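In the block that follows, a single chain appears as structure tokens, in the form predicted on its own.
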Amino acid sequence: MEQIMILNGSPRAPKSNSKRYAKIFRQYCKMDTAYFDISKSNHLSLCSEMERFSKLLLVFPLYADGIPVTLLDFLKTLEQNPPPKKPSVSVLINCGFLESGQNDVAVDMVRLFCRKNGYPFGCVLKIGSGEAILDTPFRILAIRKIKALSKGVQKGEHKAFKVSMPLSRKMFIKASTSYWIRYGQKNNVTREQMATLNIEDQ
């Protein structure tokens, strides 16, 4: 029986965005589905227990307009240690920017990945203002577009779709501005805190 195997490349995974997505993904697949959430120290067993799916998803953010180095350290791992029957890999990648367009990048990185490995590309979704649109009243394009996905995942197609908030980069500034400011509120973090480069040391 055909089998999903969902990894979670988000290095924050176990409280991510992606895992999220991937949750709502397995609510409206109707194969069997595993998910697994990526950390230092399972890549090896990740790479044993892939032999078992004929399918993977791979969930995750965009950072710094590539994939986390959480997932590309297990990309490495995973080409020193292939399974003995390849998966088809699909991808769903997020992004905090408006443009959906902004993922393209990252995911040229996981399609080259699977050209040279020798592992079948099939479905991408790539979500704009990620961060943010769960919470709002434009989740249900969210949904619509993660039930697609399901569909052509399962069946074994070539298909991308996209999303994002239908709002102008005007407006999706000023919301954002607005989200942040608030967010820094709750953790005693000022506007101007936020704007210096030592935000760290504070």
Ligand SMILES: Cc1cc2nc3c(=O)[nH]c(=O)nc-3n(C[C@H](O)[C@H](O)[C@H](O)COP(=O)(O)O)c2cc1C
Given for the second form:
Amino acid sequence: MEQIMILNGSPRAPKSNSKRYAKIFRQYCKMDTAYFDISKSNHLSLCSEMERFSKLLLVFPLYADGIPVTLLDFLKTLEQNPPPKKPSVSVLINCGFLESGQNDVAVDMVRLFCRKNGYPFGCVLKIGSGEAILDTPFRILAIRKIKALSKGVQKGEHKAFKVSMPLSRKMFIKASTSYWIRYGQKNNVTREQMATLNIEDQ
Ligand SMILES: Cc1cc2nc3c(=O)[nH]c(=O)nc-3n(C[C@H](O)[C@H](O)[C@H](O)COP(=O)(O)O)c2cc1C
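Okay, that's the form predicted on its own, but what's the structure of the form predicted together with the ligand?
The next block holds the full complex; its first chain is the one shown before.
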């Protein structure tokens, strides 16, 4: 029986938004799914697991306008250790900025990997405002598109979907700025500290 392998490529996979998106995908998917976080130590076992699946869904965030290193490193291992029969690859990507189009380059990176390595490309869902949307009333818009993605993946279609919060950029920046300032306050970090490159050392 056909099954979908779901790989979470977020560097913070166990606590990630990607994990929440994958959970919703699984809720609406009628086919059997198996979910795995990509970690530093499980690349080879994921590569050998992959032969059981006809479809692969990569769920990951946009990091610095590209794919996060967690996923990049895994793809390098997969390139050297491909499964005997290659599954079709679909993508569910989310980014922090409002515009879902911010994800385009990262999706192209996965497409290029697929083209170079002989994996059929399936469907893609690009989520903008992905850090926030699930905790707002606009959640329903994201769920609708994840449902559509799951249908597309199951039917073996080649469809592209996108979703974001229906806000103006100005409103989004205002709302997200006050969210991050409050978040900083909760953790005793000021707005000024957040604006420095030293924040990682705190
Ligand atoms: C190091 C880092 C780099 C990021 N780079 C971008 C970016 O270039 N564009 C963007 O829209 N969001 C960016 N984000 C925001 C993430 O894509 C966003 O928070 C996402 O919801 C994280 O998903 P995850 O919880 O599944 O990792 C970045 C976040 C981090 C931590």
